Every structure is written in C-alpha cells, then in structure tokens.
Amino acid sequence: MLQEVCALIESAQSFVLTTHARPDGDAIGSVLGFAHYLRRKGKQATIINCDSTPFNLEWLPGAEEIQVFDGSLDQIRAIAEADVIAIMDANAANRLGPVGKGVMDSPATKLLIDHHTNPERWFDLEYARESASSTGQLVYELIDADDPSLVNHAIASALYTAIVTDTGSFRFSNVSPDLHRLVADMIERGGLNTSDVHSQIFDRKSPSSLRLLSRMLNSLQMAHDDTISYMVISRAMLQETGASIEDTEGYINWGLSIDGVRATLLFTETERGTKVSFRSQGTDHVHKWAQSLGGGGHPNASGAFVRKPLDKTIKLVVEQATRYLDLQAETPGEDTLSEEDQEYLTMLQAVPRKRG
C-alpha cells in the first residue's frame, strides 16, 4: 500500500487536502506537514478546512494559507478540478463538514491517511493503520519512503505537532520504540527545538481559557466508587468567560490526573445537544463505548455526539459505564447524580443565554 500511494503522489499534479471538523494538533499539522511535502516535489497543493485554526496552533509555518470553507466558486473548482484528495486525520464524510458534499462529488481519486478505526468504503486508496500514533506518524512514514531528504524544518515542526499532541506528549499507550526512533530522526532532519514547539502548542492561553478552565475543574464530580471523573462545559460558561470551544483542547486530561480515575469524561453543551469526550488508560477501552452512542475513535480517546440535553446525556452515559468497563454496578436504585450534581446543573440551566 506504501508503494501504492507513493506511485500515485509521484503521478498526480494538483492535490487538495482536508481534516475534520475543530481540527486538533495532528490534524493541522499532518494537512500542513503533507502539503509542504507535495510542493517541495513541485506539486500543487491547497488545503481547505471546514473549521478555522486553533489560536495555539497559528504559529505553524503555513498555517496562514488553510482556508476556510466557505463556498466560494474558487474552492469548489479547487475541489473538482484537483487530480488528487486528500482526506487526512477522519475516515467519515460527516466529520469534514459542509467540505465533504464537493469532496464526494469530486472525480478526483480519494486518498485516506488516517489512523481511526472502522474507515467508510468511499475511498479510492489508504495508507491507514489503527495502531499508528498519529496522521502526523503516518505522513512521515510517506515521506521517508519517498525521499527523506525533503524533510525541512516546516515539515518537521508540523508533523512533530501532529505526534506531540495525539500521543499526549508522548505518554499515552499509543507510543512505541519505533515511534521514538522516528521521532528522532524527525528532529535532527529537521534541526527542530522541540521546548520552543512545546511551548507554542502547550503554552499560550488567553485570559477567557483559563477562565473557562477554572469553571470547568468546578464541576468535578466523580461516579463508580471514584473510579470514573467527568466534567462539565455549559454553554453559559461560555458565554460568561468568553472563551471557545477551541480554547478546550486538552481539559479532559484533568479528569484522567485523578489517583484511581480509570476513565473520564467531558459533557459540552451546544445548541443541538451534547458533545462527549472519553479518556481512559491502559486496557480500559472506551471506544466501543463512544460507538454505541454513535461515536467513535481510539481504544483510549473517543468521541460522541449525543442529541439529548445535558442533565440527561450526563445520567446516560454515567450509567453506561459498567458495560463497557469493568465496574461494580451503582446500588440498585440510587440515581448516578449526586444531590449535589443535581443542583449545579439546575443552576447552569437557569442561566440565560445568548441566542446562535
């Protein structure tokens, strides 16, 4: 398959990249590491998002050139004229947003680089592989078998973000050996200074994010003899903090910090319903428990969006979790929201909020 992608890369002239929607670290570094890729062969290359940048991820070299979807006739010739599509980081056309209408209609060939599991069957070639750490791990995988010459420093500041970020600066069960030694070989070609990518990506908060932050901590509640934390995002903390979704990246690993916490989770409220964020470690896989509320991602970081408000979403999945972990049940009878739960989240929604 390697060979496969490579012979088609070498044989195609114009290609367009996407990722999901919000996209995260390995998202825009992995769309960015490839792009710098495919020019540096002489290749064209246009990345077109649904959704803008994250703030800490803007320093990126290139990141200035991600467009942002919006429709106009020069991006949808983009996308129908382009020999090649990439789909980077999402293996689903309800992840890349109002950008996956023009890429299923596209005549071009379909390209996945992808490391999530159960892919669609849309696409014409992958170079995907569920024990990867990353998309970021994957396109550097392309490129050394390619011509590792090309790496330079752009390539090799995206990519590093890619990996940095998906592998939770390198602590979760996703790394090995041989991603180290990848890795290394990323930072010499490169001559990368990883304390000053860490501190880019890791570093820089605004005032309203570690406002949000605070609430957020505050609305700790635990479940299942401790062995389960979760968290709560309304939309009035929000509102009041002044923050964004986007300033959350990273919060839930709070909740899996807890001594004895073997899963954790992260309720946030939107207009439609609520978004759930799972994290567990070790052989505590969360998945498949992500997928049956249709959902998905990795063994030890899924997510799901559920069509229900908050205070019912909550009770839901809590209540979920001796299914698909194994946990003593709660006692017969007892509601899994404390008194306490109760009353917080009956305050969050007596605040008035903002319409759109």
Ligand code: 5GP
The other form holds:
Amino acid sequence: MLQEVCALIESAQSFVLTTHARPDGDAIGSVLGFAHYLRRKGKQATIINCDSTPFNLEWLPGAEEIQVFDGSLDQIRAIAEADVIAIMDANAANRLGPVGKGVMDSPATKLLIDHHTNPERWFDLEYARESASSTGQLVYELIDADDPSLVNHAIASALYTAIVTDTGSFRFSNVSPDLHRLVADMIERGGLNTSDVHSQIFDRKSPSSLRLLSRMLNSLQMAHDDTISYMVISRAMLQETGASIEDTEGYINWGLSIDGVRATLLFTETERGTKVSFRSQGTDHVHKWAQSLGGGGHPNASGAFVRKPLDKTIKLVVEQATRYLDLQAETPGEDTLSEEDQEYLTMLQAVPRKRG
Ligand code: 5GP
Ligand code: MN
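Since the structure above is the form predicted on its own, I would like to see how the form predicted in complex with the named molecule looks, so please show that one next.
Let's see the whole complex now, leading with the same chain.
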C-alpha cells in the first residue's frame, strides 16, 4: 500500500487536497503537511476545503493558502483537472460538503489518506489504517517512507498539530510507543518547539468561549446509573455568550472525565437539527450508535447529525444507550438487586428499541 502510494505521488504532477466539514486540527494539519511535502517534491498542491480553518490553526505555515470552496470556475477546474485528489481525514463523500460532488465526478485518481472506520468504495488508492492515531501520523509515515530529509519546520508543525489534537495531547488510547518514536523523529527533523505549538493551539481562547464552556458544563446531566453523561450547547447559549461553534472543539471531553462514565454525549443545537457528538473509552464503542443515526467516526469518537429539535434528539439518543452500550449486561444478578434497582432495570428494559 505504502509503495503504491509513493509511486502514485512520484508519477503525478498536480494535486488537489481536501478534508471534512468543520475541519479540526488533524484535518488542517494533514492537508497542510501533505501540501508542503508535495511542493518540496516540486509538485503542484492546491487545498480546497468546504469550511474555513478554525482561528486557532491560522498560525500554521501555509494556512493562508487554504481555499474555501465557493463554486468558482477556477476551483471547479482545479478539481476536474488534477492528476490526483487526496481526500484526507474523511472517507465519505458527504463529509466533504459541497466539494464532494466535484471530487466524485472528477477523472482524477482519488487517493484516500485516513483513519476512520468503513471507507466508502469510490477511492482508487488508499493509505488508511483505523488504528492510526490520526491522519497526520499516516502523512508522516508516507513522507518517512519516501524521503525523511524532506521534513522541515512547516511540515513538522502541521503534522505535530494533527497528532496532538487527535490524541487529546497524547492521552487517548490511540497513542502507542511507535507514535511517540515517530513524533520524536518529527520534532528533531522539524526543529519544533512543542511548548510553543501547544500554546498556539490551546491557549488562545476568548473570554466568550470560556463563558460558553461554563454554560455547557452547567447543563450536565447523568443517565443510566451515572454511566452516561451528556451536555448541551443551545443556540441561545451561543448567542448570549457571543462564542462560536469552533470555540467548542474539545469541550466534549469534560463529559468523559467523570468517574464511572462509559460514554458521553454533546448535543449542539443548530438551525436545521441537532449535532450529536459521542465519546467513550476502551471497549465501549460508540461508532455503531452514531452510524444508526446516519453518522460515523471512530470506535471512541463519533458524530452524527439528527434532523430533529434538541429535546427530541436528546431523548432518542440517550434511550439508545441501553442498546449500544449493552448496559444491562453489567448490572449485577437479580438476587443482589434492591427493589429500587429492580424497578430501574424494569424501566430500562421497557425503553423502546430503535432499529439499527
Ligand atoms: P465530532 O464529535 O468531533 O464532531 O466528531 C468526532 C468524530 O466523528 C470525527 O472523527 C468525525 O469523523 C466523526 N463524525 C462527526 N460527525 C459525523 C457525521 O455527521 N458523519 C460521519 N460519518 N462522521 C462524523
Ligand atoms: Mn482525524
């Protein structure tokens, strides 16, 4: 797989790179790191994303060159005439927003570089591994396999950002000794000051974003015997605090920091429906739960968009926890249950089950 991708890169000249809607650190870091690498090899690389870059990533070298898709002739032509289109950190056309259609219709070779589950089938070539911490890690592996001496400060800044943001600063279960070795090599080759990078990404919040955080934390609810936590970001909270959706990156992790919580949910109200984010740890997988709602993601970090109002979505999704986390399986045997617990169990079993 690695050799074939390297051969494709060698043989092609013009590349368009794109990533998912509401791009995060891994999305932006991966497209930028890959673009810098391609240019160092004398290739032409154009980044066209469906959404703009979050403000805390604008400092990354080259971020100003990222184009946001506006349907212009130049962009449509770039997508149609590229030798290769790299789809990064997303494996489904609908994750690419309005860029998706042009990408699918283009005669270009479609190269997937990604670490999500269940890729769609329209890619011509894939460098994809679910167990990878991030797409940024995969990009670094590609560069390393080709010519590690190409790694410079711009490439390392972008890919380090990708890895740091997708691993929760090296604390999620997707972190391995191999990843630490890869990152150590990246830091040395790129001459990175990692403390600076962390400050740029995490310590540039606005007062309004912290006010929103406080409102969100205040909305905390527990369910299913305190094994599920969930929080809400309503449109009113956004309006009243003046914060924006992009300020909320990473906020969901607070819900998972509660002792005994197996999964946490964040419901974000939008004009057209409710965005649901899922996070869990270890073997408590949430991606099938998200998939049942038309979304997807990773076993421990997934999302979906539900075209229902906030309150209806919360009820629907929280009830589904019994099915997707198999909550009853962990409850002690009947003879050890108090009357109260028994009543609770009966209530849980009475919760209607959704198809999926
Ligand atoms: P987040 O909760 O941060 O928006 O998303 C967490 C993960 O779930 C991301 O890695 C993303 O790929 C995936 N994800 C989020 N929303 C959707 C969605 O609507 N559809 C799919 N297929 N995946 C999603
Ligand atoms: Mn990612």
